[in-house]
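Let's start with one chain on its own, the form predicted on its own, as structure tokens.
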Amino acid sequence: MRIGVFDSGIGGLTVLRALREAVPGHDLLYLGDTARIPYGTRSPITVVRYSLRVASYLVDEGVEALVVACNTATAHALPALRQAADTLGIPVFGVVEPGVNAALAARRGGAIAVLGTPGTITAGSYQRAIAARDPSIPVFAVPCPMFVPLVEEGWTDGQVPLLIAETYLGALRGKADVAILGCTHYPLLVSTLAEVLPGTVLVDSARATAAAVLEALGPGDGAGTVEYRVTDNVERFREVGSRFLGYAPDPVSWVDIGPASPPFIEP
């Protein structure tokens, strides 16, 4: 099965990553929307028509299901693509459901943190679908702005993104069973955040969604193969998609993508 991945940028290379883990038979094509990046600081209905067009040029090559990877997009387009792909009969996933999901079981009867991009928290999916599984559980949504470019940076351990965590989050130590790391970007900072959110249970919605697609579609069968587009700077996406993999992304190539074709309708 050709399963299409897509996030702004690089950071759902981690939700490629944990695919390519749980579902190692199925063929994967990324698309990394890096000309429009970052989707987390523009407006909703940015963030849907550009999620349109994505999802409108990649079911054009073939692809037989969409995995959402990226917060911002699944916060905000999420029902227009389940809406436009619906009639296809192409299964659509996001990231949220599975990290909330995750997120109630591994709770102790505590408060549940969502760390997340400006765009994501604004946004509320988190906050809201898990008061519509317990509107008694008391839920913290944090911003986190400067962990993005973090990461890019390859800033992950030390003392910057130490002093920056402590500042985002030191007012949560002790108060939250679990945090959502609500950013594709944020489980390379897992260390730094289990340091200052000590006994707190990190859940990374990128595995999470693994385990939704591998539930829903099985593992596969063979050896799947793996292929990545980018709309820009397909230099940069390799050196930067580097640190998310642990190897240099291969074969990359740029792609310019047109309005989206029905059902993929903008608003």
The other form holds:
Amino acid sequence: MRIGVFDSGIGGLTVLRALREAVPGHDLLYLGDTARIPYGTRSPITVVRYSLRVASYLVDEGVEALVVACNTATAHALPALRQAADTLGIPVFGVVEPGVNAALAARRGGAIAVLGTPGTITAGSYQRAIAARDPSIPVFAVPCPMFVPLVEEGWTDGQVPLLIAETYLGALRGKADVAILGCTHYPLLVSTLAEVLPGTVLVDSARATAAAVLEALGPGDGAGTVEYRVTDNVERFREVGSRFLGYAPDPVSWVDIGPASPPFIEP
Ligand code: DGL
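Return one more block: the form predicted in complex with D-glutamic acid, after the form predicted on its own shown previously.
Then the entire complex follows, led off by the chain already shown.
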């Protein structure tokens, strides 16, 4: 099967890497919308429109399943994406539900923290998904807007990320069993976050999402090719992407994705 994986830019490579391991026999077409990143600070309607455009492009390219690797896009646009893709029989996987499942499995009866972009936290999808399973669970939802630029600059260890993480999260220390890393970039900060939140289990929604795709689609039995396309700046994607993947993404090409076409209708 050909699976389309999309993100606002580079961070979704954490999900792609997990998918590569979980479903090695499916072909993966990754689209990073680097011309429009960041999604995390944009309004909901804008994120919905951008997401529909990317999904429409990938479906036109022949993908038979879609993985929304971006937390912000999942938080704002998953219902609109599913509504359109359902009419074509294309399954759409988001990162929120699998992340919540993994957090519930790791929880020891206490609170769950959700860390994400301002958009993801304001959208409330993680909070609603947890409440739907058990409304009595205390949830601390914390926007951490500086984490994305820090990771993109490669500042994942040392005093600067530690001080910023302490400022955002110091008050949470000892208060949550589990923290959901509700942003593609946060798994790269895991050692800093573990220092600020000792004793809190850090749940990476990338792995949980790949496990959900494996459960639904199986591991696949094809060649398992991977191709990367971006809407801007191939060179930066290669360079920063290497830090997310552990190797240089290849082959990468530039594409102009244009407006969405039916059944992906932009509001
Ligand atoms: N990919 C986004 C997310 O997971 C982070 C980067 C952005 O703000 O676009 O929320």
